[in-house]
Amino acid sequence: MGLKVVKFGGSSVADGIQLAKMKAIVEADPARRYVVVSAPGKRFSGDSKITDLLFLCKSQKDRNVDYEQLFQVIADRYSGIMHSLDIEADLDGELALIKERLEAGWSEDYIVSRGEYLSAFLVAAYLGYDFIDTKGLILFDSRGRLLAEETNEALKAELAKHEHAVIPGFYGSQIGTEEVKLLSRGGSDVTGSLVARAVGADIYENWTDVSGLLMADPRIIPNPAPIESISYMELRELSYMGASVLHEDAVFPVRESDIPINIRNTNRPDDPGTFITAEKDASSCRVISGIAGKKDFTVIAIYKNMMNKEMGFVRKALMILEENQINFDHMPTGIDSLSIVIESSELDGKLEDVLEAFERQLSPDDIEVFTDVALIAAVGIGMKGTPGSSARVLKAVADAGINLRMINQSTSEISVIIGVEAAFFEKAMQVIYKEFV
């Protein structure tokens, strides 16, 4: 039979309906023991997240603004659920205490955990399932760094004393103390994952209201093709480009315990989904596995004569950037030359700073910053020796008469990046996802 942990997002625990599918789906499989659940997201157009809720009710607080309007809200949202599925719980309780800390000054992080924990509350009595509070049991640091091996003990011995357990995503504490934090947004995806690698499971099922992954941006192209399987690895580089409805940081405890993730749709219980593993299906014929891209980047392009007889000259480059603390993405070279491709908005208002710094210790014979671009990344393990992947995209976007800022391709040979105008980005996917699709 083997076990599974099932992670329901926002949009599947989002009213009494979408609770009534989320039971349905857990019901009809044994193996889904564990289920981790985020706070209610939206339920139609123009909806509020509870999380951002919550963020507004502490922020109105904090500045001695009337909340008790927006906390009634809340309030109704969790009692409509209640009601509306015949749940027993004393949910009044449970809104008590939260407002009489929200009073009393408690953390923003505690606050708004409570999305979570009043969710796994009441999906837990809705269930019948044991309810598990991950305070105490998803461990940070002084620093809010999580403890990855201090927290999978914590969740080991804990879940092994529960058959059945509901479990809120988002938060844990301060090791060593009673301090709530959260996990950045997105983080119900990591509570999950940790949870699968604590109990061992055989899958960790993460639904959501999408069947899967798709090749492209459905915004950009018009139906894409869905991705059937995926490698964890290729999965990080769509995710690194905003193409994935997982939470990148989720794939690193259940990679590291070879544990199978597998996207699924609650709206859509009977479809696939995408699975992602260790290994890339080998019965895929697929050279790519799909096609992401941002938009506002700035490439800073340093010429100087004899660049690769200076010994530190990158070095001094990138130390210039952590002064600056600033993150760069790429960092293409030639043998007089380098590009440095940065978030625009990591360099907001620091750009003149750098450009300085850059003239003053590495005197350069000239720098260029091209503002505006787009990045573009064909990702697929199938690309890896197979002759002329890389030609193709260059191909298809010289041909579409699309002139390239920057071009890179690792040594892993899984993906190549392309940086372009922004203008032109919708229309250098299209091409792309025409050449290999």
Ligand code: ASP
Given for the second form:
Amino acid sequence: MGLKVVKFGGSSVADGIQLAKMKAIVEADPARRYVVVSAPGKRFSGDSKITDLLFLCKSQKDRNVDYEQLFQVIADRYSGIMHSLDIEADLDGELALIKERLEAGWSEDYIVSRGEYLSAFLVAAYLGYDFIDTKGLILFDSRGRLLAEETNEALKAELAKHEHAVIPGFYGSQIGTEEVKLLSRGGSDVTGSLVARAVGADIYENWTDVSGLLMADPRIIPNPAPIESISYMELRELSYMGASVLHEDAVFPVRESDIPINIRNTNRPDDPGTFITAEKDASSCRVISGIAGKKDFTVIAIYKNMMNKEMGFVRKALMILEENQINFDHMPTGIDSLSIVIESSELDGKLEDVLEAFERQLSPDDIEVFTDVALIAAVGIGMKGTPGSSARVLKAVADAGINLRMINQSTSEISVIIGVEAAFFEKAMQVIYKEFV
Ligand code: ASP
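Counterpart to the form predicted alone, namely the form predicted together with ligand ASP:
Whole complex next, starting from this chain.
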């Protein structure tokens, strides 16, 4: 029998109905021994996530605004869950302690972490599993950075003592202190991944409200095909381009130990979902695994005759960006031209200064600025070694009469990124999808 770590996101633990589905899933497979949970999320559109309510509650307290009512809303969500499932637990005692600490000015990280804490506390009682607090197990340094190795050792030692356990997501503590620290938003995915690594799981199941990843955004492509399997590398490229199903940092811990992630749907437990694995056999898959894109980029194109012979040209350009604290995303070059692709928000209030510095320090023949550029990435291991796949992307876009502002093929050959005017974003996605699927 293998060993599975299962993580249930906010919508999967939002209320008693969802939790009953969660229990059936856990109990359907004895390998599912370690369960990581988020705080209750939205039950319907327009509903609030507990995490958001806790942030608000703490901020009202700090601004001396009455927070009693809000705290009661939070307390009611948990007692509703407890009563609907006949769970026996001292929820009142826990809530009273949290309120007392809120009153006493405990940190925002501590208050917000109670969303996951209470969720795991109730789920543990519901499943009859041990509850393990991640304070002292998921460890951060004094600057809030996760200490991966220390965390792995601490988790490994603690989890070995428990046959079955429920673990709250999203937080840990500063090493050597009692200070609770949060991961970034959506961080329960990371907790699940850390736990999977620590116990040497055969698989990390991440249960959410979609049946895995889709090949494209369904708001742009109607009924896109599901992705059955994808490599970590492809996922990284797609998530960087805005496809979101898993926290970015959740990949690293399991990738190191070669543990596959399986994204599953709590509402459709029979769907196989998407498998995310280290390597995919390039010959047995589609050329393109997925398409994703993002708007709001600016391209600064610098032209200078004989640029390729001028030593230090690129370094000077990058220094100017660094001095202005600007992060860039891509930098395709030609013999006499250099394009720098930057998220437009990075340039807020800085564009004029940067252009002036380019003029002064680089003495270019010309500089052009294209605002409102959208980037689209066609990602797939199948492109590697398949001659003509980038050409197909470019031809599909050209045939649709869409002008390209930029083209970039990653050195790993698993993605082609194109830049188009934002107005053509959707159209370009559609024609690329049609070309390959
Ligand atoms: N509850 C946290 C959030 O809403 C963490 C998580 O769900 O992963 O961001």
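In this text, all values refer to a predicted model and were calculated from it rather than measured experimentally. Definition used throughout: the rigid core is the maximal C-alpha set that superposes within 1.5 Å between two forms. Residue numbers count along the first chain shown, from 1.
Superposition of the core reveals a Cα shift of less than 2 Å for N223 between these two forms.
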